[in-house]
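Consider the single chain below, provided in structure tokens and representing the form predicted alone.
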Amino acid sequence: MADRVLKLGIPAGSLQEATAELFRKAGYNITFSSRSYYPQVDDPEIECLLIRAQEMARYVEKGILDAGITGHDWVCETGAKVTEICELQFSKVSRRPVRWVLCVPNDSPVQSVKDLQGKRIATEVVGLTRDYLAKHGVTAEIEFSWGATEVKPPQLADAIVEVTETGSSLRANNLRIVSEVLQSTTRFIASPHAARDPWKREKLDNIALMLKSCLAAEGKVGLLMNVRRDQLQEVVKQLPALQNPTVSSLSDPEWVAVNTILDESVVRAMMPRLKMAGATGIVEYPISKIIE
């Protein structure tokens, strides 16, 4: 084992595989065993522990873990004092933020949060819900929901505060959104002590750099092509590059190589235009990381 080790929390449950995949793309191979809460990682300076995202911030705050991956919502819910290393916009379904929303049955008379005065609300995020109601001057009975929150209205609760990414589960249970309580994305957090430790902070910043570089590269590809110098301007006009494309001289002084990065979704429309503008030998190649 290395002389110094960073204790890293990996979220168990819905974010587990997405987190492991992101780390794999970043160069850290994390493997899980069905009988162990200690995933293996091919970095002797990292020790992983599987822990629920809901609990992550508490253990990081106390320094039991040096760092962890969890949602901004759970940091807010627990009120944990942690240092945010970076935001990582990924989730179990997409890169969109998840939303905690206040919902009622479609046929409920409730039209705004004010209509829930004195009502009963079921949720997993009691603290967030209480704070949200207080901001609107509403007092209601808030009860913790252990799961299957969508099925509780109207018999067991007048309303719920539930997380959604696509809204499909809410629609399937005949619920409509009254208001949004919070938007949340995944965060890489550290304990204040770890963030102040020079070795751990450098390790954390390096991990964050690699994770963000993978997210920045999602949906991007590289294009490499050869262009005659007298046609270069026309070819470059076709390229919606992140920055100006790289133009390199070739052994033949009348030709240059053009290298650029663009959204994969536009390649099929871009290639024919590039060819018509004079580009030849067009090669598309995958991009795994982008560091700006």
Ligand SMILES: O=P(O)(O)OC[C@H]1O[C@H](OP(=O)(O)OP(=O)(O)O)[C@H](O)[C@@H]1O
Contents of the next structure:
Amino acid sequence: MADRVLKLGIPAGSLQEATAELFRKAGYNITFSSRSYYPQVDDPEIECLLIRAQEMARYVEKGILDAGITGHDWVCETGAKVTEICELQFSKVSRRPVRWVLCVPNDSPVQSVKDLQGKRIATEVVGLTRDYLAKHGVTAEIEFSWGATEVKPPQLADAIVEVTETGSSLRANNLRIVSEVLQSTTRFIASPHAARDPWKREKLDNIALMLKSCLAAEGKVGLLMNVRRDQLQEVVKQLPALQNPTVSSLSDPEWVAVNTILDESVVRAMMPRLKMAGATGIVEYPISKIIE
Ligand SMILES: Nc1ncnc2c1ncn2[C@@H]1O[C@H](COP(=O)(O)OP(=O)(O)OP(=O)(O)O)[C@@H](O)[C@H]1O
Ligand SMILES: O=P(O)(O)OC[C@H]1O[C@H](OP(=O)(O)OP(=O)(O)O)[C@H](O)[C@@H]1O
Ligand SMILES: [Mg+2]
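Go ahead and give the structure of the form predicted in complex with this ligand, now that the form predicted alone is out.
Below is the whole assembly, all chains and molecules, this chain first.
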């Protein structure tokens, strides 16, 4: 019985709240208590640990953790050999990938990576930066930065390689992007050992399925309506081409119910058209999970 526990790393820091929120939506209630690095989860088969995103892949590679959530960036930077269970398209505030970018002050003469030959670059991702410069045949002094990297140019460094999501930190510090080093999304990773263990693998796949189903449902709603059979074609024509609505019979043989899922953003334009085409009793309902 003791084996039937999955040790799961939750990323401390930027991804912590977004990760916990996604797990909650997926049905795993993760709660944090102040100063404790052992979040509670309402599944006796899971044991959570709060680990820095930077270190996650290393502990997962060694099997100290069976699995964890971290960024693709830190998997690359650490070079850890882990099994990717799935990609999870979420960042700290948005659903877009983050970008690691080479930046200089707005008024710097630097226009391309080549202009950084012999200069000083500060970054938290020394390995990625080294590889990127080597790819472009540039030799520069790369300095590890413990954070707050945006403050460094121009006094403490000529350029930085830093992560950006919304771009507000770069703007606030008068920095300009010279080029992109890496795009990164969040990943659910497992140790190769855990991924080979049938019980753990099934548990990991089930968690991944539920997490992905929540992300897939974001921005989507369901629409349910009644239509006379002779108007069905006209109503279905209004729905987005790729949607295959479910059509079911009603107790009155003249009528059918149409059920479909669509982007919430199109609903306000869609509902009046559906009504015009003959749909009645049109109901929009929220959906929280979609498994294709
Ligand atoms: N807006 C964001 N800012 C920083 N990291 C983000 C953001 N959105 C997603 N991430 C991801 O979160 C992880 C950041 O982890 P990391 O521990 O380096 O930063 P942090 O949690 O902000 O800690 P620190 O305080 O040291 O910066 C990376 O994998 C990164 O890609
Ligand atoms: O493009 P943006 O949306 O501004 O996001 C990028 C910023 O977010 C991160 O900092 P974080 O919020 O993790 O704070 P930190 O300084 O403690 O790392 C990162 O280090 C950048 O500073
Ligand atoms: Mg940060």
